[in-house]
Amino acid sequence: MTATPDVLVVGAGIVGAACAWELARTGARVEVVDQGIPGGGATAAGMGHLVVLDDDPLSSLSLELWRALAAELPKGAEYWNCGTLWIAANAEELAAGRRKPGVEMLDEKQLYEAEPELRPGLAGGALAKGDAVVYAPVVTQWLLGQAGVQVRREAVRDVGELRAGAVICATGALTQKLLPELPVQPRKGHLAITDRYAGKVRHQLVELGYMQSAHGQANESVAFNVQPRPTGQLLIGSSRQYAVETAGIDAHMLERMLQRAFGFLPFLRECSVIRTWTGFRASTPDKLPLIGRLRDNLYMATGHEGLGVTTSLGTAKLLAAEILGRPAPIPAEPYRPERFHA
């Protein structure tokens, strides 16, 4: 480094990324470094899923970032517009989808004509057409071009060490090791891809159960969640496991995660999986991430869980604004790191 910078972003992926984006175009000398290949962590073992929940305006702000930064985006970045499709297996989970923001209730006909492949005793769905996809390591590669950043590759072992005006940890589930005194935990999930099989889904398919396996603390949980790539191909997921450090498959999660598909979308069962493989997610116990000052002049971009690239963007956003002094976009006081470590 020939000078300090204005800002030092710990972590490449798409959190680090953003933020070092959004700083940049404030005008501010932004370094980022990463021990491994930009987007290639965490970022690269997700789905891409842009959505919308019920209870987060940190969600809402990044929705309403990404479909503003859509047209700006390379092609390589696939985005697209394809709805999320929450299924409602039974009225009591559809009385839940009337209660989200935003959607487009479905009754049993209207679910089978907007998606035919689904099983057969569906109750209805409830449709957000806003959200969308995306491929994240793309987009990650991408913003940090825009800042105009290189990254300079080397392990960071104490970010108390780094000089900067401003020192950003977006590591995610490496947090734990750099500051074991914030509860930051890896999260295990598992992903399955498929080989071309266009038109067979046509929204990101969640059952309305999701956010009971993503928001649990049980130690291992599977849901459905399907997403439709613009390739044809088909993403599957969802698992979480805790206290699991290896990050090979472990086939009897891989297989209730399959299941649990199956159950949904029958003709998955006829369907070649070419790739399988895993991630840790960096959750909290109360499921928000850490985005603000912790101490000095360290700040804090991870715990994301699920929705490191859904609410990268705000997160730059809100963290951007505390560094420079300016307003807030949403209340920040939500996401503090305080709130674990005074």
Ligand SMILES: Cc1cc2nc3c(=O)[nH]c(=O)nc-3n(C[C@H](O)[C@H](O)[C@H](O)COP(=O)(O)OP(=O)(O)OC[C@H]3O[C@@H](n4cnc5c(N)ncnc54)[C@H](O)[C@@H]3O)c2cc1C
Given for the second form:
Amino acid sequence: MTATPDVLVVGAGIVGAACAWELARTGARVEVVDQGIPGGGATAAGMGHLVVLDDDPLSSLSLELWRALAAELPKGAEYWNCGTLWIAANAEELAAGRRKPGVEMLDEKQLYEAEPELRPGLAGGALAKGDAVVYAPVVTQWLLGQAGVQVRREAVRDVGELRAGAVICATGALTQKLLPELPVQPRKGHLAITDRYAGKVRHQLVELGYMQSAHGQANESVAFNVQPRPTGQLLIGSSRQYAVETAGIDAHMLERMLQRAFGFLPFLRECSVIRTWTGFRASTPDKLPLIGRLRDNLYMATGHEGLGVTTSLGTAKLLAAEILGRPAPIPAEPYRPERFHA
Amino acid sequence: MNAFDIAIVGAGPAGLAAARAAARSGKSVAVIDDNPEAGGQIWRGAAQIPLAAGARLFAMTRVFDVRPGFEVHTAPHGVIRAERLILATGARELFLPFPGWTEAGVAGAGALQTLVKSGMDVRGRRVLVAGSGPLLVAVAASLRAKGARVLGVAEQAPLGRIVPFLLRYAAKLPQATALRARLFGVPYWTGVWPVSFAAGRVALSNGRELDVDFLACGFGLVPNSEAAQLLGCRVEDGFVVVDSRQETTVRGVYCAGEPTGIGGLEKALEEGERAGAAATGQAVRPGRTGAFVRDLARAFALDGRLYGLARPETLICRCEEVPLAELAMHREWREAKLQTRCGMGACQGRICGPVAARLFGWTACSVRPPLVPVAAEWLATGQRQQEPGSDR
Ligand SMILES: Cc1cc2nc3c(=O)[nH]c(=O)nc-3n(C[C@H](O)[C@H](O)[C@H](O)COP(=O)(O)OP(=O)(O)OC[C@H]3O[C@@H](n4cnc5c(N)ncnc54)[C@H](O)[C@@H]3O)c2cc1C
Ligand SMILES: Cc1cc2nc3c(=O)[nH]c(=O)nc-3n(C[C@H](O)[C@H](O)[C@H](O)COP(=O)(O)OP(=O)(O)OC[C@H]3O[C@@H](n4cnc5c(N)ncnc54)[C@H](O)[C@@H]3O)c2cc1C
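Beyond the form predicted alone, can we have the form predicted in complex with the named molecule?
Let us now look at the entire complex, which starts with that chain.
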């Protein structure tokens, strides 16, 4: 047995990897355990869209960190600053788009110049030029490598038995299996990927109604969310389901999701789909992650729902500040785990 | 909506024999195949069993999903429903990587044969056929019949293992004598395989070098068991497990031909007959080809040295251009796939998956719809009836 580490991270998804990296950079001795392969959980399933959401300082902080890191990332991380184009179907949505921070508004004509394949009759769009996409499994592996960490394959059954200066629980959608008292629920999502259609779509395209799907409480919902990969492939999302534990494709959700996408990009009907898959987001009642101390030396970094690739870097900064007793880069209160434990 | 008593996926020998047997019962039969005509790999549109009267052929129809019930999802014929399902999906070729295997001039043995059968001109072209199994001889014969100059057949298995097999099954291989006559004068080297290919020159493991227009390679067959896997049928070592009536571990799903064990034409016909009879409640004749499958696999078992031919820079995944060195860093298929994109391309690991299984002992990922690439429209219009409560 080696000496107890300063920090032990449970979970080698992108959130755990970012925490390990951030703390290792401060000189801490960090170990990471995962029951599966690094980046094999939600991190392998997600779209890897790096997106600033309104009123979410964690996402803005994270985008700044991503931009600073971009030049160092390996080629396989496929970082691409393609921007997000929020699509407004009508005047009402266009008005909502205008309220987004830091976007450039596109009228109808500019919208079709930017994305000629969109169906006619849309009102316009809001372009967030700073947003990007990334291939999260490779980033995860790279962060772990930079941290000098060899992930130990091990399933943790009881966090109380772990010996370390600080234990970070970055267990994503599986968090309740370890800590049943925390309200972190799996929320299933489907994705489909096409063959290569380079140049057909140029930005990550998201309908402005997306937040209704993400933040709504409906048991099942879909939204238009399509990402061009640097390979020319198109990643088609997104769906959300509560209370489903099986990972198989739910045909009716896949069908609804694709129909929704055809409604915005009719040419997708003809595109050859080569694979479909599902993943589980870790969702919380107030749609915000759990970042910070839960009790004793146990810290949480989980509950990132559909935004954990984006907010992994910000999460790590915020948590490292708390563990090291340094000033927080953004207010930490909204994310504190004890908000569910008052 | 298309509804039948029996749906058969695959119109090769197994599927056609199954259709013939099933149609005898008077039940309605659908046969679905992605080729323009019935016949499968071996007959290619010149099927020696006519499509049973009363059976309906859906040609150029790809099956991309199969669901309990049973629903066979196809493009472009939508959902075909059936009470019983017979999977006769055949096999594909195994390619093994060696330096130069992805260069122009190297082709799959069966693939080259298919091209020639559909009109490609190989007259006077120098061809070396290499790899393993009886298929090589069939390919060499048919290329020669079309005017190719077949320089030789390089069979990796040693003579000492092939001869007893041939002696034992000479009577069972009716084509064998005819093939030998058609191959008269073509050398058949045993215990020999290609070690590299560059600019039209093949280097063989015995030190010889040959200049060729085509190197036609095939190292055996890999069963197409994906449809069975999707339905949850038990699959062992890649092969679909069936009982003496060809029924899989999922009730009402039968499997015949190569997916249950590589055994060629006679086995495919016999199993197709049994599956068609069993699925329609007719008496089933016992099988006779079990030992043949085992002996064939033994006689042509691959030499371990074939797995060591690839160099660090040799591509393993052609779709995503992933070389051996990048894969060798990983511990399992899923990790290698996530980190390198190996198997993520259009073929979805159908080619590199079996290679990785042999080189690294990795088992491939789960099977999900679509089984084959399909226009998004077909995936989205499953014509599935909404179950009550599914849209809460
Ligand atoms: C369909 C879909 C689309 C998405 N799209 C985006 C997007 O575009 N942009 C974005 O920012 N985010 C997106 N997300 C969300 C994002 O993928 C996740 O928020 C993020 O990957 C979470 O990372 P994580 O490290 O918390 O979790 P995970 O990657 O799930 O990692 C948790 C790890 O913990 C391990 N673990 C759990 N319990 C134990 C235990 N007891 N012992 C040992 N190990 C354990 C698991 O094996 C796993 O590897 C999407 C998610 C889905 C499902
Ligand atoms: C490339 C190749 C060439 C061969 N050439 C010869 C030869 O010359 N001589 C010889 O003796 N043996 C040859 N064989 C071996 C031959 O396949 C078997 O001996 C025998 O024909 C097996 O019959 P089967 O019915 O099991 O399969 P097959 O004849 O392979 O029939 C299966 C059929 O199912 C179809 N199919 C599979 N999946 C789907 C799907 N998802 N949707 C729709 N259709 C589907 C296939 O296209 C195919 O037509 C060859 C095999 C291969 C792979």
